[in-house]
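The chain below stands alone and is given as structure tokens, in the form predicted alone.
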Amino acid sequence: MKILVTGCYGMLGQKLVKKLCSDNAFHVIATARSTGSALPAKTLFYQLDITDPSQVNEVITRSQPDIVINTAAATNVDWCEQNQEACTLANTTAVKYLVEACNKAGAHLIQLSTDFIFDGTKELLTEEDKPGPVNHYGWTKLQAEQHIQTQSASWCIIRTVLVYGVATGINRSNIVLWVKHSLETGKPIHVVNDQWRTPTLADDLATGCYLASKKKATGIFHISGNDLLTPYHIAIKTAGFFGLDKSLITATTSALFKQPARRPLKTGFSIEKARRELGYAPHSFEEGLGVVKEQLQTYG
């Protein structure tokens, strides 16, 4: 089975490349903007701009792949908030030209989507549950999730929050790390305690992905951590797991925490559907750190 990937230096690209390739049913082909580090040996790779409708249908329908798997997107809430023509770019005219070109090939598309199409009244949100987002981020991946259910024949949309983890070459930290290197260089921070989410380790959304695939699943799975922790608690634990000194950590709440685009309070995802559905089964975000520590052992 041939499975195409898009956005595949990014963590989770990284990541879910590498697991594909381990299994001998997949013909993995990779793809990204540009150039970047090795990809495992038997991996083909394209040059792929999502937001260049004809590179996308170029690409796919060249390579003809029975799945694609979409990880690419503009991510960066704060950003997405601030030049909202290239976030609606990249996360919903992008994915409009993938179903188009997915459609013509006959590809099942794997669309990752975000906790952020809620609204934050909720905590432990199930896939049925209504969407609301409150900032741009969230409305763009909304409308692509919207355009995939009516517009695309053969579909699947992965939700995730909060990822973590470590890759090579990623610019962009995430909440672990971040925390992680704050404390090492002694810099004080302060950490909001009145959001809930289920921090989602890089390698389990990956199986997540990986286990879709295999089973080629339609529809709507929420893939997360399992431990509903506030970006405070995971701090506290962070500090804990790798012995740093916890008393730099201030607590504080959204509303003195100012960003240019608002989070939802409450996002934290029920993974009871893809543990049932898919065999989904994360680390705990103890056992997370321990992936993390040992990650960051073999990149040096």
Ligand SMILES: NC(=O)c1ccc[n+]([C@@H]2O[C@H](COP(=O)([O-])OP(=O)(O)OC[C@H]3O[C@@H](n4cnc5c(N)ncnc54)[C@H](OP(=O)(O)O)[C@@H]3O)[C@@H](O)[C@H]2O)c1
Contents of the next structure:
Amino acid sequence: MKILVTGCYGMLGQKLVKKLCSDNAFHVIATARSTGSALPAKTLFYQLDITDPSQVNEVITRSQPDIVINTAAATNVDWCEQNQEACTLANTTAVKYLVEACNKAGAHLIQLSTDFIFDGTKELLTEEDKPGPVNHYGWTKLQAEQHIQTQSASWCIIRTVLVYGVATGINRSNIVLWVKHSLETGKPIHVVNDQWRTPTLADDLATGCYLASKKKATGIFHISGNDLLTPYHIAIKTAGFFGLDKSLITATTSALFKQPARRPLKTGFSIEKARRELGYAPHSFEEGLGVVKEQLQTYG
Ligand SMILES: NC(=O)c1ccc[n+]([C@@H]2O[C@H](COP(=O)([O-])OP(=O)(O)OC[C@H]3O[C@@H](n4cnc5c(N)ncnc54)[C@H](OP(=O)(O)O)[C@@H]3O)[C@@H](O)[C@H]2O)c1
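Can I get the form predicted in complex with the ligand as well, since the one above is the form predicted alone?
Below is the whole assembly, all chains and molecules, this chain first.
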């Protein structure tokens, strides 16, 4: 089965290409808007900026994939709030180009989405809960979801939450690495204690996408970790696990911690559907920290 991955040098993209390549049933076509670090040996690479409709059409027509997984996105939520047009182009308009090209090629589209499509009034959300984004990033991802649901011939939407892990050559940090690095360098940090999330190990998310690909699953799936935590809890647990100074961590609130984009307060997912229908079984947060530690020792 031919499977094309967009954004192959992102956090999820890297993990997913590796995971898919470990299964001989898949022929992996990795794409990114610029060239990056080495890919697994049997991967075919094409340069692809998903905001360019002619590139999208050309690469998908030429490679004729059975499945396209779109991990590429503008993911910096504050940047999205301040660059709304560019964010809409990457997160909504580009997805429309992908839908059109996939329909033409007869490819099944798997789109990555987010807990930020929700309004933050309910935790442990199910696939049936009603969306209501509170920032531009969430709005663009919801627009993409709605377009796919009405226009795509064959689709799956995988929503996830606060991804953490280790990848190579990425500028963007994530909560676990940020906390670890800050405390190791003696930097005091303020971390919000009134936002609830189910943090997701990047490797688990890649496995969830792999399982959905294997089954050519259709519909919406919530794929995240299983522990409902605040960023403050995450910071304290990270400090404890790596033996770092917890006294450098101060709890704060969303009202005091000013950021350009508003965050939904409560999110976090119920992952029962993914467990039941895909056989998805994520690590606990503590186990996830163990995986991070191991990967930092190997290639961090
Ligand atoms: N990370 C999270 O906490 C989180 C939470 C919920 C949902 N998600 C969703 O999960 C998916 C994967 O996220 P991630 O954590 O892997 O993000 P990431 O590490 O930021 O990776 C995103 C990748 O997309 C690429 N990209 C951006 N614009 C592009 C374009 N026009 N054409 C081609 N590639 C482009 C980026 O390339 P450059 O390096 O060139 O910019 C980057 O490699 C995204 O859809 C995201 O919205 C992530």
